[in-house]
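Take a look at this one chain, the form predicted alone, written out in structure tokens.
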Amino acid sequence: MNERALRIGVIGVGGMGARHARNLAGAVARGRVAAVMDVDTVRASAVAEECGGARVYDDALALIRDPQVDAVVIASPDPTHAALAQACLAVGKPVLCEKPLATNLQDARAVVEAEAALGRRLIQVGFMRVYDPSHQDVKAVVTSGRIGRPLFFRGYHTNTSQDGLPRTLDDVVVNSAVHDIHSARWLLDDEATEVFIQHIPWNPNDPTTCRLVTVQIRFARGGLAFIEMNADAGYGYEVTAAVVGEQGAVESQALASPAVRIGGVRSQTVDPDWLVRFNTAYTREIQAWTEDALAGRYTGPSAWDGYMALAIAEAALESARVGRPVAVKAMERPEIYGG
């Protein structure tokens, strides 16, 4: 496999899947889109044509079993992720699975156990901030030891409503704040033990909705994290990550746009959504995953990372229900993930 391009099948070619397919076709030298699958075959055919005439499927399992497909990107709806990841494991194919790994911790555990039973990693989960230059800069400073032992993570995350409809607390935590949860684990290099969450409902009469949420996390070695996630900031998409250490602190840049000063006003443009803000990260992510799959090594966020992020998210949602801190309950980490 090292002497040829990786033949990749993309399952789900909506906004995220189509982005991955186009990045593979236009920015990854050793990757090729061999097949695409979507229940909307018209959309699938259009993306396939953009990517050089890839085969089109309306059955995800048929794509996974195609002998002309070496590796699979899963970007289909969330409830399908765990089963499709398991299907890829069954035929020994590398997987880039968009988050969440599963929609409940039981299914995520089953995926981790199935991969551990193989004795080798095949799954990478789409926590793309690991490939974002500003987040990598923060990680480099923390890893260098220049700020001493990391003590505290602070994450700030704003979004805007895409359709004007209220979002549920479950959706905001599992599909948005979960990125910040992973960033906290990654940057502090530790596992969470306890979570406390508070939120402001989108609809004051419906506490299951969420406009803004705060997540407080305690870690095994004594570190803390505080995450603020605004589900409808009204002005754009913005993410920052900061780490405070014993001897200093480091924080990512909030905006990539230039600061403009005109007529007594200093201004910067805020990105409209995550696809724009993390465009570079998505490209680097698919490039790195392709090279890893060709080399038979897996260095990106693992199924274990997906499992633990979901374990923290589920504890956070339980905290919202009971109104107090909740312990994070997780299985023992299998050895293939460095346990």
Ligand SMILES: NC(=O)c1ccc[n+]([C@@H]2O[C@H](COP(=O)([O-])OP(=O)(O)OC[C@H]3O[C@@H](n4cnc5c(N)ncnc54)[C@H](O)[C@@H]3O)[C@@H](O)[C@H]2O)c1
Contents of the next structure:
Amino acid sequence: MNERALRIGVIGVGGMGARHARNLAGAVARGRVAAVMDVDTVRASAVAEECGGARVYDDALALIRDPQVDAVVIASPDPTHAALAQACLAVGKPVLCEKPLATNLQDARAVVEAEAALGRRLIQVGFMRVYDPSHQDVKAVVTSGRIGRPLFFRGYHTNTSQDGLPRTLDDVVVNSAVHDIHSARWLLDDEATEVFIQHIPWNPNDPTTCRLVTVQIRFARGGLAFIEMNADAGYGYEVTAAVVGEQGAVESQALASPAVRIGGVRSQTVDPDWLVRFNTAYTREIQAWTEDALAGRYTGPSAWDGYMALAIAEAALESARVGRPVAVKAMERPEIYGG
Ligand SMILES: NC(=O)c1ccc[n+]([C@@H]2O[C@H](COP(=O)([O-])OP(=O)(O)OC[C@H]3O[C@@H](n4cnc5c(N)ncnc54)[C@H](O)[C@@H]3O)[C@@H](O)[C@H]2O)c1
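Having seen the form predicted alone, please provide the structure of the form predicted in complex with this ligand.
Next comes the full complex, this chain leading.
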């Protein structure tokens, strides 16, 4: 691999993939966009041009196999992730795979097993909140021991519908709440054993739709988590992560903007979406991933993290079907993820 600049191929350049490509082109000293693939070839060409004239592909596998591509970013729709991650493993290339790792646990398990069979980590999953300064502050306080043993995680997450269309419960849990599920595991540093969810359908006559969902998780060492995910808050995008410990509590900043007081009114702008709220996190994520890939080390969220988040999500969906808490069933953690 070229030690001076990582030549990166980006698959899927919609909102998220184009942001990764622009960050690579503008903010990552030792990474460059070498190739771009999207089923929308007009969009792919425009992003490639913007990123200094990268090669344009209409076939993701051809991009992955290109010997001039050292590493791959997968930012195409969720159902494409697992197969593309497997293709990257087959040619031994580092990959930043957007969350979720797969859309079902079976596919996620197959990816974990393939990586474990290789005997080394190549996959990072896009749980980018671990690069958000405010989340890192929370993690630092928890690991310092200042608040004592962590007992409880509270996650608050609002989205605003981009198209006004109802979302399914499956999609809200597997695509959105999966971020909060990962945050709970990361901040409590523990594995989940049981989940219970309840939701308010978007369409009162169709329980497969979801407007708002609450997820309760029990952890192996006795900790608990409560996540509130509002799929269409109507006012903007907001994420808060809080941990309550035996001797104190810590909470992330809810909003990136300053609080302003004028004429007896205190106001604060709510970000419109994740690209604004987590702007810094996305930049830091791709910078760290590039440096790690060049150094042959893997420090970010792993395929195991992607698998476990899905194991919890699947148990949560089962809980919605049966109306009671459901045990989280997971494979044994392979040694490459710390056994
Ligand atoms: N980590 C995060 O915070 C975060 C935020 C947003 C989205 N995402 C993830 O990023 C991925 C993309 O989301 P988005 O918001 O950019 O969606 P998007 O709809 O804006 O973009 C998807 C792009 O993929 C292209 N595409 C469709 N089918 C394809 C295929 N088979 N192969 C290659 N390209 C294909 C589309 O033409 C489009 O350009 C999703 O998996 C999503 O879950 C992650």
